[in-house]
Amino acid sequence: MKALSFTGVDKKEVLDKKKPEVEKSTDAVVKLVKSTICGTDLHIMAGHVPEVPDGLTIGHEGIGIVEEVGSGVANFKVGDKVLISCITSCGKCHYCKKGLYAHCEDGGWILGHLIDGTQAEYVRIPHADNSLHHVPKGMNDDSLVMLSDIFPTGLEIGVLSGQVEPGCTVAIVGAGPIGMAALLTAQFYSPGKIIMVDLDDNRLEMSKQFGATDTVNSKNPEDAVKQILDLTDGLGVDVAMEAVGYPKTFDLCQEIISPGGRIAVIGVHGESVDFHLETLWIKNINVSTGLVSTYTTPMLLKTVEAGKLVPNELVTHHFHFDDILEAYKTFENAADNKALKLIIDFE
């Protein structure tokens, strides 16, 4: 089979690899129908995730058709159409029993990170019963791909960890796919104001279509802080979500948070940041970080099925898998290409 593989910092190739097989009784092998490229994949390519070995197939999102199942798989059979969760979970270990599937002792985020992932024609899914979801009939395929990672991440690590509530003021720093998913799911809880912050005016304009009440371009960080404070009558925001993964965006969140507020770090950070405890200790704030556990995926599936959430609105480009290197170029230069979320088609 063909697979997009990490071959060193800033290097990637489509390689010929052996088609995966069931290795344990709880495995399934899935033939991919659609996948996508995540911002985390770009962090991997940049060398920010050093545990990724050379030659690993990248990708942790997608939908497909079950090709083979192990004898211990009870919930899925050959031919089932499935949503692949970005998180692999056994459902039995100490952390799984606490609902922290991200920290499963025999799983967590391993697809495209520690084992071969979904930017390939086939993928092996460990603990299939807990790591796959049945696809409701008639649901849009592009929307389903968005539920592998970005929507549960935006909801769990941004909205829920940030304790968004009716009437509160929210700033989302980063209007990329994760930031947009946080924007859409934050509206489940009726915040009074949602301020989107980004360098890209096109993405900021798009965020207004998705429900942002205000937008701020952060090319000049000091001016951006002033604008946000002006929008909040000098108080700052109740919830600041950092959805990029760079020190400057975390700095901005520290500058705009109100006393009693919550900073929710969603972005993947590859270097240390300055944490200004000398000014924050007195403000009664909470800072949360986290890796998504995808415990909200069943709820999100029902929400999409009911038409209350339309994730495929974030899709701006389609590429066939044969053109995945071109897709990466497009995503790496998202601002120039007005790209938000890309779909990789295998059919």
Ligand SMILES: NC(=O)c1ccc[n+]([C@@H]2O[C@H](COP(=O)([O-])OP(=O)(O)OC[C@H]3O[C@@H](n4cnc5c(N)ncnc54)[C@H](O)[C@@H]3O)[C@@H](O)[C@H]2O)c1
Second form
Amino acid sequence: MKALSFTGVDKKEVLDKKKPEVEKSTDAVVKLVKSTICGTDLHIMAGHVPEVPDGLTIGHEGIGIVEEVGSGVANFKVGDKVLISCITSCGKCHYCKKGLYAHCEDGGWILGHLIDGTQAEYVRIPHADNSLHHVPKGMNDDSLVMLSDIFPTGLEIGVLSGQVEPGCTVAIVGAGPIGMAALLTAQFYSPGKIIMVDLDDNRLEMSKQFGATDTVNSKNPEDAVKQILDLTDGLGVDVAMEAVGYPKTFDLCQEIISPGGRIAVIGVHGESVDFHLETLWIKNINVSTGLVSTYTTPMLLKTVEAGKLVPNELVTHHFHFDDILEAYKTFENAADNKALKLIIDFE
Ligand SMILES: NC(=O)c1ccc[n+]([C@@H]2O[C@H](COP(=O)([O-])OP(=O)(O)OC[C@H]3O[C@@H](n4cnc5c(N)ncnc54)[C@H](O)[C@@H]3O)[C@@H](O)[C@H]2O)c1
Ligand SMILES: [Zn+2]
Ligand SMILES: [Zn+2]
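Return one more block: the form predicted in complex with the ligand, after the form predicted on its own shown previously.
After this comes the whole thing, all chains and molecules, with the earlier chain placed first.
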């Protein structure tokens, strides 16, 4: 089979590999129907995730058809259409029992990170019973792919950790796929204002279609802080979500947070930040951060089924798997290509 593989820093190749097989009784093998590329995959390619071994198949999102199951798999059978979670979980260990699947003692984020992932014709899924989801009939395939990672991440690490509540003011720094997923799921809780902040005017414009009440370009951070304070009668925001992953975007969140507010850090940070405890302590601020557990996926499936959420709105491009290298080029130059989320089709 063909598999998009990391072959060293700034290098990727489509390699011919042996089709995966069931190795443990709890495994399933899935034939991919659709996959996608995540911002995190670009971090891997750039060498920011050094634990990824050379030759590994990348990708932690997708849908497919079950090709083979181990004798210990009870919930899925050959031929079932499934949604693959970006998080693998046994459902039995200390952390799984707490719903903290991100920290499963025999899983967590391993797909396309420590074991071969979903940008390939077939993928082996450990602990299939807990790491796959049945797909409701008639649901849009592109929408389903958005539920592998970006929607649970925006909801769990942004909206729920940030405790968005009716009438509150929210700022989301970063209008990439994750920021947009946070924008769409924040609206489950009826905030009064959602201010999107980015450097890319095209993405800011798109965010208005998805429910942003205001947009701010943060090219000049001081000016951005002033604009956000003006938009909130000088109070600052109740919830600031950081969905980029750089010190300066965390700084911005610290500048705009209102007393009693919550800063929810979603971005993957590669370097340390200045945490201004000297000004924040007296403001009664909570700061949260974390890796997605995907415990909200069943709930998100229900909201999509009910038409309350339309995740495929975030899809801007389609590529056949044969053209995955071109898809990477488009995604790497997202601003020039007006790209948000792109789908890799295998059929
Ligand atoms: N915590 C988790 O479990 C988890 C899961 C998935 C992804 N992530 C992380 O979430 C972050 C966002 O992911 P994405 O796929 O949306 O990434 P992305 O790169 O597509 O989007 C980031 C956005 O930030 C904007 N940006 C860059 N610098 C900025 C600045 N100084 N000020 C304002 N905006 C700026 C970019 O224009 C872009 O629109 C990444 O760090 C990713 O690794 C975290
Ligand atoms: Zn991802
Ligand atoms: Zn576990």
